[in-house]
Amino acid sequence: MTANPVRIEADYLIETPVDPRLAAETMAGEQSSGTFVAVPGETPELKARAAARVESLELLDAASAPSLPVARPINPDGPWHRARVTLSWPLDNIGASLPNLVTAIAGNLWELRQLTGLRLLDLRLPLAFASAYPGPKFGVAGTRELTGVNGRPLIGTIIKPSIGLSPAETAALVAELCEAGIDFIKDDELQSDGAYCPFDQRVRAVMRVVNDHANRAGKKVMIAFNVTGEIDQMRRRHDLVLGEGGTCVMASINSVGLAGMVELGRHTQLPVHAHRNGWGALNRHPALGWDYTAWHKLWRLAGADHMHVNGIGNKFSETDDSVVTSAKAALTPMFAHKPCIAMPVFSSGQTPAQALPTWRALGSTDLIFAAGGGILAHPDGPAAGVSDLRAAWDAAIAGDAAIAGKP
């Protein structure tokens, strides 16, 4: 964790066919008091009070071609300089407001002709943001307390098929998974409130078997019910889950938006499992969009207790290094007095084969390790899938402890 600044700070990777210093100053002007031409009223006093500043600029290797197309390009033959730039803004420009923060640090920047590449790498926020937003109410410690799982990752799965099961069929599968010893189950993000699996009926049917199992076995499995919807719908669905004895709700954060997530974070009495579907559109091009390190801080402040980070050897396009960087970021405190730690969720094509590399790369057991097909499609059934995952993690942790000479 770095010291929290007085001003809002954001780091960028920029690519530009103009002098990088000029490009950075254009970014600062566009996102504060300036426009494309000097206007009356933008006095030295106003600029001193409200203008964004270029705090640092580090030149990097140039690109051989522009990464992004530009209508009416400037210097169409290049060169295309690359640099790491830090800008800052006075807090008083926007106050401690997450939606307006996004406008200030992102906003029009991706449309500037002066840039052929722009990626928001990281941001650091004044302490006022910690006071203004709830942050995770449960995080790692609260999730462990609710599940009774300590000293190892939570072993989780996703209801599959993603959609198409009735409430009764879903509950039957959940009952089988509870008996198999699972710690955590989530709705697929595609499962919401469809005609053949209405939310209310699904919650009541599933919680009946979860509560029955808890009464018999003394272990309440955490179910992340997908409450994604409009704000009033999410509040009502959360209240139903809470009333039925549930211990988690899930939201697709790109779908509900920051305002939706902030309202859910303020309302919730349960951990919020934040699903990042849609993330690839913001991240996949290396010269465009956001790094997870910057992006996920918005959702942690808004109240996310669990943050999806993909998984090592995943079925998608993300590299293992990127996955591990994201998970470590979620476990890094944002503020000394209010760490806002979120539990990283590894998923996407996970099997026992990924336990050891995940453990060695992350160096922590504070994670949810969720395998859908890796458990449900196990040739010997879900119980064997859960058992194999537990054994793989136990062996990974114990093996490295033995190598290190620890008991």
Given for the second form:
Protein chains: 2
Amino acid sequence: MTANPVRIEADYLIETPVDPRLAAETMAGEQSSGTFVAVPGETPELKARAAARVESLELLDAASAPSLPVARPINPDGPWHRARVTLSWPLDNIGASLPNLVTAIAGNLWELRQLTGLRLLDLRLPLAFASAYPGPKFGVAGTRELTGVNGRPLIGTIIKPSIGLSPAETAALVAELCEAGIDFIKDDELQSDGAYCPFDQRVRAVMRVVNDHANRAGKKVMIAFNVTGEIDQMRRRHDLVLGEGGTCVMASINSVGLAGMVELGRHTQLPVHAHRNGWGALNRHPALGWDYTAWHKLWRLAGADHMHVNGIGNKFSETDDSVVTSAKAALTPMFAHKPCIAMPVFSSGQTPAQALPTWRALGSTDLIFAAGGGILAHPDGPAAGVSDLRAAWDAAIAGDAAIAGKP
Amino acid sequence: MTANPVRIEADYLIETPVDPRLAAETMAGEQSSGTFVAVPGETPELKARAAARVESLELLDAASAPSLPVARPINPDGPWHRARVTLSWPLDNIGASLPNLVTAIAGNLWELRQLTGLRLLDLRLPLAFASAYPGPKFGVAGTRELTGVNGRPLIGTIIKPSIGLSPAETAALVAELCEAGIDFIKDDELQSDGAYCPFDQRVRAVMRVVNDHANRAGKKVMIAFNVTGEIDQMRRRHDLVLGEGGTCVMASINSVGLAGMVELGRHTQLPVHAHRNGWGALNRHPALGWDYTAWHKLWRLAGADHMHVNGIGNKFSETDDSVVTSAKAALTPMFAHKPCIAMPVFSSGQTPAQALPTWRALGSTDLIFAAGGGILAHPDGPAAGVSDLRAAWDAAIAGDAAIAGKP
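For comparison with the form predicted on its own, would you give the structure of this protein in the form predicted together with a further copy of the same chain?
Full assembly next; the chain just shown is listed first.
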């Protein structure tokens, strides 16, 4: 957490058929003042101010075969050294700019033929980034205040079918879910502004139901309306949600991209629910792409209040350890004076059975626990789905594990 | 090239331990109206309007082992079927929205445990996308008009050292390159608005040199100034370049993201030079991520006039076949009435030796041929570097292959 005031640091897992020290130096050169041949002008003074540095290198067990292909391999027969490497860059190379940070730490590196594996594990940023970016405006405390939920996770669900419902059908489902006692509902990421469910009509129809319920029951359910789109569309949609009394907007961060999310993060007066769909392409191969621990920091700085982390026992390909690591990362402060905590969102095949292991793994209730099919397809209806999840969490928190095996 | 007016299509390479037809249906369900359990409301009428469809499935040779790990494998012992699959979605699900397109065709798919490999190969879009997005405003013809280069590639270079030069040092190097007869110069992607080379000062210093040279020599060298940053910064920097008489802006598309690039594409009055750094993370493993043929269409629609494709015999890990496929894709029309052609940019270790094979592979001179070290580190100086490249291309085009082996 201690930020170097003048240098950016990034940690990588590398796999290489050359001396790992040489590979790391090549990475540092490629991503700062060097190129593949010496060029005039790369003076010692220039290097001193602009060169990236290898800060540390820890050898790991070698791989038995190359993880990634190389068209013109350097040492086709290996060995395939593996190492954990930390590089650093002068902040002055780019200033506190998230898009330029991505180019510096995650630019042309994956193409290097010296590497048969490269994974960006973590990054540490100078305080200047904390000043330059909004970070989450609501986070855990703001989300709890808007929903009135304390001492336990927010119980959430996703509108299903994901896509195909009209605004009126969506509102009717939301009404049922409000009655069922839900805390949080999100649009599916596939539903934004389609022809048979236009955003504006959906928001107006849904917020009528949510506001009516709030007036009657004293509980305003948080709806994460999917504003994903272009910059002006997202701002306008945010303003509509705000005007209708809504309390959350959602965006697909990989689809919008970093500059767009920063814009939404600066503009928003509501929590930003960050959906990570597409993330698998950057993460699914263990020797390629990004660890969530590094990647999610970009979006927290850009303003994400809630960040998806998949769920324990999920329906996807991710391990539980990876899910828990991601959730803990989201709850770990980025800067002492500006923690930028994002509330982790557990979803994907979640049922009451996952409450206890999630609680035990995380040791926190600062999360959104979202079940789509688990609530909407519950044999006794959504109210039973919600109350089963609430009960499972209450029991887990109370130390009563007896209910944990309940389907 | 024939666009379905009402459905979006995407082609995938899949690898799966289940029946490939079932895997494809799972993909279609996950990315439209289905979820992992049947939910109330997924009626036949709803499916008819919103469901994605499996349009075709072609079995390929099976893999001998899973390409990607799965935490809870379905059939741990395989077999690992491989197939080429085409899915389609109703345009009405999302409308002509690039960010929402990405979520639909490239969202939660990579996480599916039914898949041990998934690669997005190509996509075809309804004409509505051509109307909704700017596409390249300049492309090949506009770039040739601004540079006055016809009948041969633009010979380009990259400012090196990539980072560390002051504005005055950068301008001095640009002056030398202008004298050397260069057509095109780009900022390195690592150089945007650093403390010792602020964007505004660099643009003013460089354009003074470029304008002087244009006045004297009648040739305005195109400089791709790296405007990568947040939305307002990019617009402001574009305006500065335009005001100083510059003729190109560059942005790192993966760092800015799609919504940001659309904004730049709508705003720009200059060619947009799209730098693909970071692309390797999406492409390096053959069973994961995106083929360039699919991916680059997003950026062309968003407004990219020039798109990087690496180079033949490059210093990176990519095969020449892959490079050539990318370049040909950039030169292939997307829509009959709005081709959205982007000029491919060849770079990375390019020398005169690559002119002939590039010409033979591409059969076109509509490209930017950029050599960084190859020009700046030429033993006889940059002018010799430029004239060697020009001569190699002239010879290649003239059918004189004798020079092709020259280093």
